[in-house]
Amino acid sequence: MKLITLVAKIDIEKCTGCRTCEKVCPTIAIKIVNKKAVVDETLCRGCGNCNQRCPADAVSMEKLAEPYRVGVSIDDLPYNKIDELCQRASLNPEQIICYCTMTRAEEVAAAILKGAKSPEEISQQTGVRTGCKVECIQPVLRLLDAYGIKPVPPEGGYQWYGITPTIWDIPSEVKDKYNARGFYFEEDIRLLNEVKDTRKEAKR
């Protein structure tokens, strides 16, 4: 999904401004204008979430004529700034969050760093959340997050949900309680740490 085929189109005659197309959009290309969808085609990623879900078959992919791809550049940036802001979200910046994408953490911590204020900036810039679209959510939830900004979802949208807990928020008093119970939940933190660390000295 980083190479940009497709694009949706919008057949008038069969849409029924139901608004689903609006609503499972990620990047927020796709709005109800006089009760019929409307695509901006400068931000649709050509997922085919509109076209998977349309309930009046009235969305189909057609190909660009000139492919583009998306993404953002780490090299212009601080290293130790993409490093640090990916360690406040307890992420290892070389870690894979989008399967679909491939796309890194360091990536959409340089899309925060250069200004992306909300999950759908952020795919619009770097096509995460453009496959799936569903997993790669939470890593990009923690990232906005550690950096101070907690994104309001897009109003009525089915786009993404809020963020979940991850086992570094977990109360001392669960952790007591279950501890005895053949939980290890010290050990599962030091062990993900070292994941999240590893390689870290490397790109500094």
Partner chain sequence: MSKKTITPQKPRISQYGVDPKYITKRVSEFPDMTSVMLKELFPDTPQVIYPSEKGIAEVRETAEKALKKIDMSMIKSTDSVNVCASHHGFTLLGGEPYAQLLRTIRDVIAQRTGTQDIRLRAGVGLRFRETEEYIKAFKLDEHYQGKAKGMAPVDQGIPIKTEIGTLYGLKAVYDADWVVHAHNSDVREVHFHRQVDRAVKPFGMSYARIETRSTYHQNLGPRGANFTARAIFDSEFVQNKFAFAAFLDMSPVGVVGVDVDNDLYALNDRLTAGGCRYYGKIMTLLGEIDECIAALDFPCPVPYVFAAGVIYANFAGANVDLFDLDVPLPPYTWYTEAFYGKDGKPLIDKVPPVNPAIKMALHNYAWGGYPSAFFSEHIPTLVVGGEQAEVMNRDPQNIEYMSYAVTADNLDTAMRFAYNSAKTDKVIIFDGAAGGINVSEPLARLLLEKAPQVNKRVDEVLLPKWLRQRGIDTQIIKAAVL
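Could you please show the structure of the form predicted in complex with its partner chain, as a counterpart to the form predicted alone just displayed?
For this one, just the chain is written down, with no partner chains and no other molecules.
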């Protein structure tokens, strides 16, 4: 869930139509029309990527007169479905996967169960990937993968390239080779397994 407080505004005079903003927008809210950037304000989640990468300094972030929240409810789905999907992605449903919006794995799982098919749709619906724009792409891809969805990156864009390995994927020869250097692979696998398998209700 994210409180949306900002929206991107383009200075048409300065815009050169270079497409950089379009390539980095995590929610596909920008299109180039007649060689100028145009923002679909209903899709903009105020992340500031376009503002931070525009080479012509043509994007400003304006405060919304009426901030609004985006989010996906988990209440209208059987929780065991959400839990199962998170488990398959080796995540605890309650763990936070986006540190800027405090979005938890369960909300992204719910978005997927309700039909979201790509990181872009998930960002539009939940706000993940629209804070720092850096740290939360992998759990999103892991959850999609666990649901059997293989999304394709936006054509020509730099939004994301692909899913990467997790600690469970590291080959044993690699672990053996580097173990003495302080990576604590096996200990961290045990730790992450404990997180993924712990349920608060069971603890109580």
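In this text, all values refer to a predicted model and were calculated from it rather than measured experimentally. Numbering follows the first chain given and starts at 1. C-alpha atoms forming the largest set that superposes within 1.5 Å between two forms make up the rigid core.
Once the cores line up, the CA of S172 ends up 2 angstroms or more apart between the two forms.
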